[in-house]
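The data below hold one chain only, encoded as structure tokens and taken in the form predicted alone.
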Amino acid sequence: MEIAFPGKRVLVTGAARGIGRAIVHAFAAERAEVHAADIESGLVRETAATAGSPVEAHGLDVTDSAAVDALVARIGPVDIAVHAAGGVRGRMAGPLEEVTDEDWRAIQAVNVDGAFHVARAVTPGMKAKGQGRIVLISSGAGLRVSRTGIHSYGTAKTAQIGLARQLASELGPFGITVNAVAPGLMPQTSPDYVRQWEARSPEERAAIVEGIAMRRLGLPEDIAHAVLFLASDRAGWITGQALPVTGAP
């Protein structure tokens, strides 16, 4: 099954590293016009430089709705938008009574508000074309209790799935699909997740891998492949869904 995107304008947020970077590289390999955006402007330029095909890099804070609107206005109507910006924003697990408002909001802002800002910004252009694809990178933490133990993270990832479902219902009549991808454990995708993984004992790590049907941790490319499918014409009748990509049933 050939999936290619020649001439399609793609916006990927959270593109500096890990899953976002893999998604950028995957779309670039399939001849899309790719715009890689991240608050870490130096790293996102590296993403663009290593894509193997031309990619335009943009510094972007997805929690700033005006900045998101301005970027979309500058690059033009978007065919495919992938919101991969997110994560735990340096927060660690702790008792509920010790979670500050700032801790809570920092995670909600980038994961949920950011997803909303991106979807809202690209929708007019997609409506004008009569088609479009929006993919939100959620997490297995949106489908069950989060391994991180971080209240705001599990809540935000669940909210992304709800947002995808709600937007899918509204935007379907305009030819726009909205879906979420829920990755399994992938500790190498950000410094925060590396720290969490390395804090586990070797025995704990081995037990986690043994509990995965495929007996391996996920790779960013595993998620990129799922995103490319959902963004393709082959997935034109799939919307409002959360696709687990976890290596397990």
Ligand SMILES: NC(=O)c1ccc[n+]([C@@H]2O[C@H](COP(=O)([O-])OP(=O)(O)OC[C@H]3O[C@@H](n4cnc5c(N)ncnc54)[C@H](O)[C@@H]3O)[C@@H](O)[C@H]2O)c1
The other form holds:
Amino acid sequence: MEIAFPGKRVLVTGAARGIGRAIVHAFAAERAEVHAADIESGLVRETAATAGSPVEAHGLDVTDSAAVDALVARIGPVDIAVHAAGGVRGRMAGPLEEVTDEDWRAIQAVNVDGAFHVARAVTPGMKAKGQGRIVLISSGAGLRVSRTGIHSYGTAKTAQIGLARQLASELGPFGITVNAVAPGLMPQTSPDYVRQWEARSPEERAAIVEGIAMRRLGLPEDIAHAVLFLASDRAGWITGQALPVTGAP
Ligand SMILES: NC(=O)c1ccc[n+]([C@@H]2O[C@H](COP(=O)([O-])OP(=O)(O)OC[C@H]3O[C@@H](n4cnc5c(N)ncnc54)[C@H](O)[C@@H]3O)[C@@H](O)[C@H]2O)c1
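Form predicted alone already given; the form predicted together with the named molecule follows:
Expanding to the full complex; the earlier chain stays at the top.
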């Protein structure tokens, strides 16, 4: 089964590293016109430079809806939007009574508000074409208790799945699918996840790998492959779903 995207305009947020970077590289390899956006403008330029084919890099704060709208207006109608911007924004687990409003909001803003801003901005162009694909990078933390122990993160990742379901219902009649991908823990994607991983004892780490049926941790490319499938024509009758990509049932 060939999955290629010649001539398709793809916008990937959170493209500076890890999962977002792998998604950019995978779409670029399949001949899409890729726009890589991230608040880390230096790192996102590196994503573009290492893609192996032309990718346009954009500095973007997804919590700023006007900036998201302006970027979409500048690049033109988007065929495929992938919201990978998110993560835990430098937070670690702590008791609920010590979580500040700012801790809570920072994670909601990028994961949930950002997903909403991106979906809203690309929808008119997709409706005009009568087709489109929106993929939100949620997490296993959206399907069960978060391993991170971070309240706002588990809540935000669950909200993304709810948003995908709700938008799928509204946008289906316009030929637009909206899905979420729910990756398992991947320690090597970003400093935040390295910290989460290193906070665990060797025994805990071994137990996590033992608990994965495929007996290995996930790689960003594992997530990119799932995203490309959901973004392809072959997935035209899959919408509103949350696909766990975890190496385990
Ligand atoms: N690594 C894991 O174990 C794991 C597991 C499940 C889900 N996820 C999710 O996958 C996605 C990618 O995570 P990752 O692990 O590759 O690294 P990450 O969590 O560091 O990635 C988040 C990316 O979003 C960018 N970002 C943060 N705030 C932004 C903003 N306001 N505007 C634009 N960009 C912003 C960051 O610069 C970074 O490049 C995230 O949504 C994360 O929650 C990661």
